Amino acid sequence: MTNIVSTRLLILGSGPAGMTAAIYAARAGLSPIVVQGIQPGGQLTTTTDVENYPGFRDVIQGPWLMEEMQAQAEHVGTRMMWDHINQVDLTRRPFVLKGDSGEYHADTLVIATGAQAKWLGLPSEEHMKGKGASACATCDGFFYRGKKVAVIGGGNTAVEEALYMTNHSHDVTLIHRRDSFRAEKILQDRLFANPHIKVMWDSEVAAFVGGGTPEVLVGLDIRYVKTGAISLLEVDGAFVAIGHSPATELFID
């Protein structure tokens, strides 16, 4: 028999947006329920140093910040549910959401599902996922301690990940398809001042190159965008950092 949970307010997502909504709703006496999803705490749980959160002069840790947000939300009356929602019916009231562990009926739904990392979309990239291709340096960087790595992108995420990887590697190459970064000036200054980071301008990844038995990433085919010439960059790990897409597949229709 399906377990049905009914609530006045259901919050889908447990990152900063979801927890903030929960705190305000709970303080308003709405007794909200937060369905945490497959990544409780959201992207901040895979982030190490956070230095742009208001109220903290010193660098704080992303996982700690999310633990504090959840504790505050629970303290004021939020109920946490560990489940993954896979079906939503918004054509009737109360709204009906079906998860792996039960069904939820909600008078009001707050969608705070966050975002997911973008990939380049190359067949070779898909093939090398988990074999040297990653979209999260803070998640997987430790595995490349002392090895050659590349970061792909030109925004804040790419520059931050390149800087982070110097904690593990003294040979980091940042690959960017343009001749200037979009990242914040303060991050660019840190990157250019770091002797362990090289930048490949006007360049893009044409293919992820595997080798060995079992197969692992051994390099990247780099295309110089101005001429089309391709060269091999030998690396042990490559981190795609080209931004994020909203995690809204559940509501595609």
Ligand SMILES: Cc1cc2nc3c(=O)[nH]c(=O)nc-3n(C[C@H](O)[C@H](O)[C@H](O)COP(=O)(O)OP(=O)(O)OC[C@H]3O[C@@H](n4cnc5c(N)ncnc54)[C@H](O)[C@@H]3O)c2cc1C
Second form
Amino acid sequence: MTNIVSTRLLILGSGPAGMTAAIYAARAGLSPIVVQGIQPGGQLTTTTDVENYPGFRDVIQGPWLMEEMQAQAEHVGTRMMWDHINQVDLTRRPFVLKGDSGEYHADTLVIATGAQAKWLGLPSEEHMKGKGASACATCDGFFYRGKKVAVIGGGNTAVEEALYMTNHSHDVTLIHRRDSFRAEKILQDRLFANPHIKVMWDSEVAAFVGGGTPEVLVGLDIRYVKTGAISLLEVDGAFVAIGHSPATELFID
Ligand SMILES: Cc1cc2nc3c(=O)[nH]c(=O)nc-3n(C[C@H](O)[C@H](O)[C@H](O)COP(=O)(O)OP(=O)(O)OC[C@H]3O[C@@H](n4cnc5c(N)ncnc54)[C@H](O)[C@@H]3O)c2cc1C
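Now that the form predicted on its own has been shown, please provide the structure of the form predicted in complex with the named molecule.
First the chain shown before, then all remaining chains and molecules of the complex.
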């Protein structure tokens, strides 16, 4: 029999947005339920240093911050549910949400499902996922200790990921398709001051190249956008850091 949970307010997602909503709702006496999803704590649990959260002069850790937010939300009366929602019906009331572990009926729904990392969309990238192609340096960087790595992108995420990877590797190449970064100036200053990072400007990844048995990433075919010329960059790991797209497929139509 399906386990049905009924609530006045259901909050979908347990990142900073979901936790903030939960703290306000619980303090308003709405007894909210947070469905945490497959990434309890959200994206900040995949990073280390956070230095722009107001109120902390020193650098704090993303996973710690999210534990604190969850503890505060629970302390003021939020109930956490360990489930992932894969179906919603918003045409009737109460709203009906179906998850892996049960069904939820909610008078009100707060959607705080955040975002997912974007990929380049190359067939060779898909093939090399888990064999050297990653979209999260803080999750997978450790596996490339002492190896050659590349980071792809030009915004804050790419520059942060390149800087982070120098904790593991002294041979980090940042590949960017333009001739300047969009990243914040303070991050760019740190990047240019770091002797372990070199930048390939006006360059994009044409293909992820595998080799060996079992197959692993051995390099990237890099296209110089001004001439179209392709050259091989030998790397053991490649981190795609080109931003995020909203996790809203559940609400299509
Ligand atoms: C590596 C990295 C470093 C970062 N560093 C910083 C930083 O230093 N400073 C800063 O300000 N920002 C930083 N950010 C950005 C910050 O993490 C995000 O802006 C923030 O996490 C967004 O919060 P959110 O609550 O909207 O969503 P998210 O954190 O994306 O959380 C989404 C939540 O929704 C849940 N969810 C999704 N789909 C479902 C579903 N179908 N059913 C149930 N639950 C679902 C997930 O499990 C997750 O709990 C960083 C991001 C990354 C990836």
